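What follows is one chain in structure tokens, specifically the form predicted alone.
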Amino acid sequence: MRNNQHSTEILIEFRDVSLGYGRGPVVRDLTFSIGKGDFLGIIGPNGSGKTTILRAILGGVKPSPGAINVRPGLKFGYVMQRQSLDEIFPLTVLDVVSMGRLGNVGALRRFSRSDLDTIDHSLSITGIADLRRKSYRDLSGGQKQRVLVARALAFEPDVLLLDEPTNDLDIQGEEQIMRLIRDIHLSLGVTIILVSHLLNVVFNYVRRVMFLKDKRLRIYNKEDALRPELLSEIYETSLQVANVDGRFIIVPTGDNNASSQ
């Protein structure tokens, strides 16, 4: 499927992807493109390809047929699925955080002023400018989290890679990660693409939607895609969409016959 709702300025673009790891593809057919300014949601079930895609844009994966553009100059910074640092060594907060200059300086040379004044605001700006010198493995789930934007942040990226940001995080934990992304992305105009099978939580911050399902895409401006006829199809059972104080719900109504409505 072709999408043409997008910034103006494409920094991103497929044409005609398929991606794999040697034994077939895990999606294929993809042409879409992501703009400047962009908050674009991809969601599927677990195998679907999202992590997949993140790759490639990363280069890691390599498309089989098609092609992938990339704007010349753009840096991205990306928050991994489930990562975890070797907690046997006592790094600080300030010490993980600084890891996501080295891209920028080097492993071997000096922060200068300017890199340093980058580490302090990305502390600063994910809330953790207080825990800079305590050791990583000692905070909570949610801080924890927030150190590795902060890491991804401190790179100074055009557009920012989440994968499953609010993985094995309580419900206030999850929604406070989730407005952090959002004040990143409206506060420092970081091109957003967040990864996550939990449709209440994409839906209530990004704008747009890739759904991938049977290793194919389909892409919607969020307000298309907030239709319950549309989410029961592409998910095989009734779903039901709420608007409770300004917050999306998507709730299956217990109806299992929705894929041959």
Given for the second form:
Amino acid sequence: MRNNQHSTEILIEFRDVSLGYGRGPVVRDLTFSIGKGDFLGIIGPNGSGKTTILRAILGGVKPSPGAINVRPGLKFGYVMQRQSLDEIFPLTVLDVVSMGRLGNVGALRRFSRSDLDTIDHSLSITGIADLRRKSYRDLSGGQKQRVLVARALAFEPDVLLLDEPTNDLDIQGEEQIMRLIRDIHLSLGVTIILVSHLLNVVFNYVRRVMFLKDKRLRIYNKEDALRPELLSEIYETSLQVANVDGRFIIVPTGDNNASSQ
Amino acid sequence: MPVLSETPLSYALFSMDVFTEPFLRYALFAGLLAGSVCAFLGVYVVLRRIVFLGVALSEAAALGVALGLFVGWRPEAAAFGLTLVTALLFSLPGRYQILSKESLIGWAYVVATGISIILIAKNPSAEAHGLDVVSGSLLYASRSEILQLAAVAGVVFLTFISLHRFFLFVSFDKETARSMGLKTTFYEFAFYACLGLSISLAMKTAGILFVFASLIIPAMISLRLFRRIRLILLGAVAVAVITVPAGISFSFHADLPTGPAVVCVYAALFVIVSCGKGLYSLLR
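With the form predicted alone in hand, show me what the form predicted in complex with the partner chain looks like.
In what comes next, the whole complex appears, and the chain from above leads the way.
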């Protein structure tokens, strides 16, 4: 499905892109664009190719066939899945967040005053300034996620890519991280691309939603995507959308034949 | 040589008067240089969980020495070349779906060991060197070997002091480092080149056992003692600097081969530190 709904400046454009790792495509025929200031959620079950799309945007996976056009000079802040990091490394919060400035300094240069200010600012925005001397591995899941977001912000990105930022967090942790991401989007104007398999987490924050299903992509504005019949068809189970105090909650009705009715 | 039963253990470990002997002074310098550079790099080896690769690289270096002696090449050059190629092969990104990377490293280890034993057995002039390849020949360290080790240690320490933050970032989270524009392939190559160079030269002088022990045990001890990466790196070097003279002195007084004696002291220190830490945790 094609999407050309942006009136804003296009930052990233996929044209008929297929992506894979040599054993056939994981996702195919992707055509979409991401504009400046967008807040896009990519939703799909585990293994559907969500992370592969992020890697393709970062240049780590090459399209075959197709083309991915990224505006020259665009800076990406990547927040990878926290579980992928090995906690054997004895790093402080400051060590981890400082890594975000290494892309901006030369190999033999010390951090400048401006670099240190940016690191401090990233720690403050993410609410972890008081944890800077703490060991990263001693933190809670939510705190670790904030550290990784702070590291990405220290790079001063135009686009923030987040891969399953709420994995293994409790409800409070999920809510806090998603609010933080929304605040970063609103206050800093950073374009956000967020990958998750959790419908309820994504729907209450993003502007647009992409569904990955059967290796292909469907992309909608949030309001369109909230139609129960559409969600039921995509997820092949009957789903209802409830609005509780302005928040959307998507729940299964228990009728698995609903999609075919 | 005197035997340990006639000498108090503390004297055997800590008497520095043995280093008045010129050949033991050479062994001391060679051991300090090889031990400290391996201990420093070993912190990365342990943190990156490539300990098994460390022993395979030591064995590749041994094969290089055996091959060099067999065909008449410079053993150091052959050891470095083979170690570097092995390190780079296993540092390449790849998808190990059917055979794990560990099994391939194990394959490389046994093949390198087998071929080096065959090459040494078929080369009478190399047989003496061959025995030293395993247990070490620190006592026969020459002035030129010490100078080579000093040069390598200088290069490795300068490289890591300059690029420490980048090596750490790439080791901890290569994918994010790449996404921020860091030349991760360059840093990986530099890391493995330093590792290959250090292991091959240290192995030729001190033997596989000494090198492998210096790669892992000082790092393990330092990781038990400290929580900051800079302190851990310094601590690992300090462990090597303390242990190597004690091990050489111990080997002299107990009439033991040098490499295994140093390994025993490393191991004892690890047990003492671990027990001390455990006791401290209980009493806190």
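Throughout, rigid core stands for the largest set of C-alpha atoms superposing within 1.5 Å between the two forms. Keep in mind it's a predicted model, so treat the numbers as computed, not measured. Numbering follows the first chain given and starts at 1.
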Quiz item: With the core lined up, does the C-alpha of residue 90 move 2 Å or more between the two forms?
Solution: yes
